[in-house]
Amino acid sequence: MRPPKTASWVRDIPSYKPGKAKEEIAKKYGIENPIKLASNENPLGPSPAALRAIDDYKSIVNLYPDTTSKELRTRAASFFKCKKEQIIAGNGSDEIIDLVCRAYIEPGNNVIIPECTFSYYSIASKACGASVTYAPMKDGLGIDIDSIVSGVNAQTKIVFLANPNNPTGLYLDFDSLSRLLELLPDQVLVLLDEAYGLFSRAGDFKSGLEFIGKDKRILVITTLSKSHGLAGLRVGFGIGDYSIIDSLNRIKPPFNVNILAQRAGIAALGDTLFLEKTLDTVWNGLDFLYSGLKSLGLEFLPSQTNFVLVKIGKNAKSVYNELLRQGIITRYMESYGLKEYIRISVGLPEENRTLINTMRRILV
């Protein structure tokens, strides 16, 4: 007997392919502790008061949740600044770009994604049947405005942008954005994805917050996974107008956010301390290695975010499975089509320093 076929749009999709896990890499080199730089996770672990949090209401995890994420969203709206209607909380960042894909593409729409972004809202879009228009970067690998704009037409439903951008860690200024939402014709949704805007030091950065209740064409996307550490537990939020939210909610799955996610991610927007502390961390870890990759002679890219992109060459990728052989997990980028670089996850100091170490005994 055959298997039941896929819908046609979905037959060519290409899987998202995630960093590699440090059991995978232990188990192969035989590495006790392997150096994990290559996801964007917090490097100092997760929130100690979303782990009291997971403590205290791990004895309930029988019932299920609150299906509403009523507190969550109470406490995000205190963090973000909006309110609590204009929140949807989901499982991660990811489900709320399925969503807005369920809620507002029909087969044969089009969709614009910046050419070098993240994979998944392709993935995504493609799912649902659209076609996607790839706006070509700037030189520099910056996000090009009027490459965006140039690619919409009557079909468009959804503008995706990561703003600061993975995985480039470059970010458009909110003069640039404005004029984006300017020239986006009225039909046309655009996501602004956040995930990394609380790691921004530019002074002319500015969260797409700043446009709800007075645009209602934007969702903004954020995350608890980097500047909270709570990456597996995946508590994600879309902020946006009412109609949006209320859209989101008519197709979200009933029980989305699990018990221990929300009681954790309340208990993690609360703790100011361990947020500063990671900020802290992952500017100086920059700094350290924007020092580091100068003294290599490398190239790199100025970033908003906790990672930073590297040009290392031609012989990027047998870096790259040197420093794995080393016990050194990175990112090599050519799934994004970036054949000479790797991208470099912030870690904790002493991982930091064995990272460029490590390189300079490669390069040598």
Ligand SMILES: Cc1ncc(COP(=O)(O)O)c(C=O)c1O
Given for the second form:
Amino acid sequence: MRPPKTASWVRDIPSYKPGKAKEEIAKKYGIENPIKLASNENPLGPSPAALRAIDDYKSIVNLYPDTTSKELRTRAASFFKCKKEQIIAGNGSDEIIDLVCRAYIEPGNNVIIPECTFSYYSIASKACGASVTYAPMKDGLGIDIDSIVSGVNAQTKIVFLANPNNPTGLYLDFDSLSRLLELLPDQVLVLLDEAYGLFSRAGDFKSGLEFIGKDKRILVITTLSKSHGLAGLRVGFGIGDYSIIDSLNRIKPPFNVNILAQRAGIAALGDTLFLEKTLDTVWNGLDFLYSGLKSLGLEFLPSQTNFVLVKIGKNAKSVYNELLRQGIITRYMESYGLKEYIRISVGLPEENRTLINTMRRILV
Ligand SMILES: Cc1ncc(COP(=O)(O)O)c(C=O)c1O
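For comparison with the form predicted alone, please write out the form predicted together with this ligand.
Complete assembly follows, chain above in first position.
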């Protein structure tokens, strides 16, 4: 018996490649406690307030959660300074990306995605039958507004933009973002992904939330996976015009954010101490990594995120593999077209120190 035929537009989609898990490396190389600096997770662990909420609510997981995540959205509205009706909560911000593609892409449509960015935009768009136009990056891997705009035609439905961007760590300043929005036609939904927005230290970075209530084409997405340490629970948000939120709500799976994720999300959003500690850890960690990488003679991109993209050179893959063997998991960037680069998430101070010392041993 032959298996049913997969939709033709799905057959050639390469699946998402996550960072390697600690358990896999522990088993393969016999290392007790590998250091994972591969998936931009929060090195401090989860917000303690979120952990307490999980404890408080674990006995009611026999019940369905609130399908509208109302309390979570109310808390998020006060955190992000908007109305709860302008927010949809998702099972991670990945789910919001999926919902946008499903709600907006029609047969024959295309989407524009910068060449070097988060790979799920392309997977989700292609899964809905869209063709993807990849906008070339500027020299130095920055987002090129003009190449995005020149890719737009009458069939373009969505422009994806991660700001700050993954995996480069670079950002678009507010004037450039405003100029891009001016140049894009009305029919285009701009998915502005601010998964790393809270980590930015750049004076001229501003959140796209500034446009909510003024520009009906923009959906800002954001996540509690990184800044609030809830990657494993999956809590993300889409924030935009009521009309976009209404469209996404029509097709979202019922009960999409589980009961513990909702309660932990509410608690984490109120845990300002944890957020402050996280930003401190990330910013000090980045500064430490910069000076360590400089002392090794390595080039890297200045980052507005919780990771740094490092140019290793022709031996990048072997350096990445050697780090794995020594129990440090980073991310080799070949699948992003960056064969000479690895991406390193900021860890705890002692993890960052171990990484730089290990790289020093490998590279000499
Ligand atoms: C730019 C970007 N957007 C979205 C996501 C997905 O985040 P979530 O865990 O909320 O699905 C990631 C995760 O790494 C990311 O880097």
